[in-house]
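In structure tokens, the next block holds one chain alone, the form predicted on its own.
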Amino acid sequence: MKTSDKNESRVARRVIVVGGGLAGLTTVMKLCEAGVPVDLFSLVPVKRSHSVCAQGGINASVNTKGEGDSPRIHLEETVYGGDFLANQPPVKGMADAAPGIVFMLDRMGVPFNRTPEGLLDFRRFGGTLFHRTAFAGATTGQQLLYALDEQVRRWETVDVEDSKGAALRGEKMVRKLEHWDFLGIVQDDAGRCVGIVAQDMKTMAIEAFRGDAVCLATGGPGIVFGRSTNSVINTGTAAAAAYRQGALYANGELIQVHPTAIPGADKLRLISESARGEGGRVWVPKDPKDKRKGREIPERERDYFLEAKYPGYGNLVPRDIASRELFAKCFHDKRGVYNPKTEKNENEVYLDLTRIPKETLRKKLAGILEIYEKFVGEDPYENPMRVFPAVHYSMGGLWVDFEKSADGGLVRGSPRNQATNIDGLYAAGEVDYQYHGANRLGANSLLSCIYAGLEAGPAIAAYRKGLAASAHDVPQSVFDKAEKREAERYQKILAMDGDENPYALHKELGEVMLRDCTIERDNAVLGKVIETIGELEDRAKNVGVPDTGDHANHGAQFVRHLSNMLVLARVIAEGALARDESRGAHYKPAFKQRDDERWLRTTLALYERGEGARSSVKFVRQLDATIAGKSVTITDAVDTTLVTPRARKYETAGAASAAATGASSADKQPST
């Protein structure tokens, strides 16, 4: 009898999803539709998951404006924008599914903006000439998250049934456990993932949970860089914990810096690409010593440098290109906005929306403009906004598998889709590396999170159905051992009484990573970054825990997260040092060209324990693993069978415009 039928014990045999954002909620929804009970763990209330912060929209080639857009062009532009480092079958699956995803969300009640005719409205985003981005004002992430949360809440009221259709008393399809911190996975004697260990952040109790499979949907590692556009919960700790237990980490060095954000003492607040998609223009004064306010500088004295260099795409070039141009304008050319008080050019450029009617801005961008006015104290309807690039997104993450279909996409329901190299462990959302290559196009993130969940749910259901034995049949001693391991680690943290301040160490880590491992990278400097990470790892063993209480102890929790952030920082820095080329968001002035001969491959990292307190990274070209019960050889090769790699240029218009005319992939070149 298969695992999915084994509920005769009157105990629901569940799977576990960690993370309550878009990827996690979609995974839960699909599992429930397949009749699989789920335990959903979230570090924060689900409605506060980082997906709520997304602003601009979600991509889908619906072509309501008659521009000739199509899922094929969406595929082309996504792999082109990612500098051909993304495996193309998953991207094809995502692009093909995108229109249906947006229509599904519309039926769920997401209040998308609409045209006067009542059709879904679409705006432009970077890296495309098409209006492809559906949006709900400037709070799209919040609207999508709330809609999916309502879908999952429905399953919290539905009884689990046994194989004969009888309800299991007291067992609901979804059990939601909020304010729980993921500590690690539980593995049986064969190395199969059979559950997790987590900590209740209210009572600080540590407990092991059984699960026939586990899916991590825990977001990115932006807080490794100190301040970023990410929520402060985005430390990457869950991915780091899985990595330390043997999960492959792929393309860790590929970190996206968003061109436009505003500074803050706690974080850098995003000004969405939608501002440029609606007509916002980036500029600096032609006179670098111009003391006038932005609104006082006449048009003829403004330098619209993105429009001048990239006339086809203008202000909507991909984020990696825009960020480098803003960085160069401020750091190398010293042309940032002049501050009469400090008598120097600040690291700021203008993002100007003032020529757009206020009614249009309020309808489409009110959410982000309120943020700017609140934290800067200036009216963006009347004054050009002052912005600068900020760490925003990780293209890298846990390595996940896929099964390719005959048409070049994915085999729906294959247990290999979204599976890590640890049997029974899956990953979906920003925590995985699958969909964006070396650079993410704007508005593909919400899409990739939801699409990954749509794939992960059926994949896990198929994996579970094929199991010979349930995790619920694994001896209790396995879970007791894992629980004891994490409890002892936590007690060691509580006993730490050294002289180092963990928050000060994190500040040092963030400063060095932000300064030396983001927009421009130099091998000699990266070597020093890695030395600094090692020193911080040594010092982290001598911290004094800020709190030893037994209730809501976030100080002790931060010490644990700091250890994991240091581990991920090493993966990022050493991957950046090794990749001697420039590709997407990874830019080395000493190696300005993309090198397909040597580096058209995935960086695959395995954790190793280094000397003393330090971690070590082992980069591999291939690895044997068991995935869904079958032996698989993982390699660093990138599947480029659908779109032939070619030079990536945005100076002219139409990176994939040839696709609209039906040209073969080998012939597709940017054209005007």
Ligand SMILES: Cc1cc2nc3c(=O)[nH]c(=O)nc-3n(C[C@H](O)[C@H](O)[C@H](O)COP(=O)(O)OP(=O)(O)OC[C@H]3O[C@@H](n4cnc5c(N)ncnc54)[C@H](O)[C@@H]3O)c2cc1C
Second form
Amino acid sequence: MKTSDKNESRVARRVIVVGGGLAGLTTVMKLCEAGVPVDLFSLVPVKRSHSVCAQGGINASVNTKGEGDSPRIHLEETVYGGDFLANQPPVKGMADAAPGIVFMLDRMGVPFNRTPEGLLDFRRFGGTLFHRTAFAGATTGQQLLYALDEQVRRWETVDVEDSKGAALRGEKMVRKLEHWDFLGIVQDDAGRCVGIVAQDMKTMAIEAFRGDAVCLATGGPGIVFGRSTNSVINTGTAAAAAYRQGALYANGELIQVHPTAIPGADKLRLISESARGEGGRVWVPKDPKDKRKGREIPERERDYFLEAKYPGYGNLVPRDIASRELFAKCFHDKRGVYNPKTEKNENEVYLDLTRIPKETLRKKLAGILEIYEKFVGEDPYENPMRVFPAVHYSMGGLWVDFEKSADGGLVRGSPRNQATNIDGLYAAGEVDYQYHGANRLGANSLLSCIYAGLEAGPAIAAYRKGLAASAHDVPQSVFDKAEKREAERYQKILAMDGDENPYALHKELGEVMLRDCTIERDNAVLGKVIETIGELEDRAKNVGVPDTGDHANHGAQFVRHLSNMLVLARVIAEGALARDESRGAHYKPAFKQRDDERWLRTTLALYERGEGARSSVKFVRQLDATIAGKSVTITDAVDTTLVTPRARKYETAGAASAAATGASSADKQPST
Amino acid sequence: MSTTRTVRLKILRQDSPSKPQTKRWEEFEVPWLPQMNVISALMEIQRSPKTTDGKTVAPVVWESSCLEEVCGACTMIVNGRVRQACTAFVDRLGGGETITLEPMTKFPLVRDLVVDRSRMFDDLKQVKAWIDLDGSHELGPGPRQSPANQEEAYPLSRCMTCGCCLEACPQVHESSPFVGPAAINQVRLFNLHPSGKMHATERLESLMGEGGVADCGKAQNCVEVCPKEIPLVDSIAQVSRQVTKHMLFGWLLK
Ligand SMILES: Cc1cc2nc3c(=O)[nH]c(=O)nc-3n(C[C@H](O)[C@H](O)[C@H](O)COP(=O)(O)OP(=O)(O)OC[C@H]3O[C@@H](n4cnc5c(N)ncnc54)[C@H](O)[C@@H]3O)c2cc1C
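Output the form predicted in complex with the ligand next; the form predicted on its own has already been displayed.
Expanding to the full complex; the earlier chain stays at the top.
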């Protein structure tokens, strides 16, 4: 592969991608196609990235079912589902690109389910009435991740060539550095990002790497909440580290709680929305003291509460709404499933698939039913499953820029797309804040991750082309200094000999965040949460490092991740405290209305040092930055030029797509 | 009912590959939890890393990520059987007895329960386990495929590269170059795909020499241990037939 620049030194002039989930792998693939060699870092072998967990599917308005679906409707439903907090041009770009993305994945060999005619099959997901979700059984994320992993592996075998077409000895287009932990970026004197420092989690060596640009594709921060549906590696540590170095963090408070998961001591395991997309129904017994097993309770004695309250979208209302309803049923009404053994109404509702033909379940949902069967020890083909909400996804993340095109979408290949406020640092995937506003619709994340990668790759290639000086010509001293800084930090961790156990502190953090900073938020309670975070920060300075080993030392690494999780927890909690309204996943009973006048804006957080060991958050409404060499003023205004904000209601069928479909609807009025 | 239930674990540990002298068994006792799996037990040890003889030690090191048996990371030997620790439930492991945990033996040790499985990813390069895409730009939909084709391919594509099949295979050992069932199964998968087929011979040739499909000893342990119930023996048989056919008649078709 001919690289687009000179490689006179006979050393490939690489860029760096951190993270090999869907977003990172797509970015890498795009970079390679543009002739840019890449160093790809990942905590785990990329094939084990968290994306592997995704179950239900990926959205694209391919409209193969004769329903009249279109990218325009996909755009509107995404924006409406996100309660109008997303900038609309990137959402338009994503919705328009979606059919092409699914076709590309199909060409890569993803075993998507098929219709009898041999076409891709689509199913329903939340927040829409259309069949828009392509799927590979109920392990879609795994299948997409593998397909992209395979494409990137192919690039691992391709030589880097110089401008004359001669292979650079020993240099392949992709060099993978797996089991490496990202510690921070390296900035030159002007503040431009020119590389990273990372730690080899086998040998514990700390090393600085040069990269003409760096893209963080490091996923979400679910583990800040202790247990969630996320993989245990999702501590958000990389995003926190970049934030500590000056990257803007946007809409941190917008955390999605998924309505249907199975509780567990180590993890809350998801039962995908696709269960409801295929006809699964949520209910509780009408008699709150009903002692019978779920399957023995007759139809007329069941309360299908979502269907009753939201006849338009029923069990497929967006997640924020479903989670609030489930929570209220269990916590406020005490009508969760009764457990004769404990003589209590448990925090559980039924998710019932038992009326769906077994053959259909086997072909379309086996993956999740297997999870239920294994982890609960009950047969979901015969028994209604028992589920409860769990923290699932972060709409918020690193702030990223975009360049708007004439038609209202994105200019493909603009170096501004997916760029953070630190020149040369990009972000893509769940780690960015860009596509979902205040609530993400199901099956839009796999899409946004891949789409962000499709934008980030060309953006970085363009940025690199426009560079006056390569990171590979920056003096070595810059890298030595950064390496030394991180090495000293690590030595300090190894020397910590206090009495706190970092894993126990994390458990405390998770319990507080989960209880007080999720579905319902209250300012007085949030005040206490923030106080607790401060105390935990103090105590975290007093941990005893659990492990001083010089090989694969996970204990010392966890001390570092804990400190970064505390920083993100503060961003989340303080953002929640500040936003006095209810919008999407952010709900305050004391401020039930959405308040567009005051809060139709992005929360922008900058890191500051607080007192002693504590961090502090500075919220800004605007900020000057250099992006791709140009001065830009970042503001918190939301671009709503494509779909005018209106009240968000799911009682009536079609309300979410009324503007695009032209359906007359009473809720076209602007809110408040 | 007053005494709290506990779970005992006996774990084979070693600090690093270069320190074989640190190889040792350590025993731990942790509080029992409902629906407890081996991972939750290991997490309890992290929060209070003390052996049963009262010694404070470094927490046990293991690899894990998804905790729902889809990433393959937490594979280890539990009570003598190779499997994922996340789906190894304490109550279903023969209640009351001490649970033993050991690292897999067919891969280089990293530390404690962590081994280095990178050879499995390298093998995927050798067998060219990918579709030769012209590029990721828009070229319209992929080839049409029958539901039956999808239903054959999908189970094969659920391989998590966890290494159970290699661990259980008697033909895979230090002095053998045998590539093992996982990579052979990938060849079947890609040779089944309408565009993947176009490069079937390259994949078959990568399995023809030493360490290739002919090295399978037909012990059939692989299917026994595969957590995703991938029909590995079928895959090996099919690929083996494809290879034989290619060896006999391939030159005729060239
Ligand atoms: C159970 C579950 C089911 C889901 N189902 C769906 C679904 O059906 N449809 C849908 O659209 N979405 C779904 N989602 C959401 C979706 O899976 C994720 O949002 C998405 O996969 C995130 O991809 P990513 O590429 O941004 O990050 P990830 O896949 O999380 O990858 C992050 C990468 O960064 C690396 N990394 C992280 N930190 C560091 C560090 N410090 N140093 C080095 N490397 C690092 C990791 O090793 C990894 O390679 C689901 C999520 C969950 C939890």
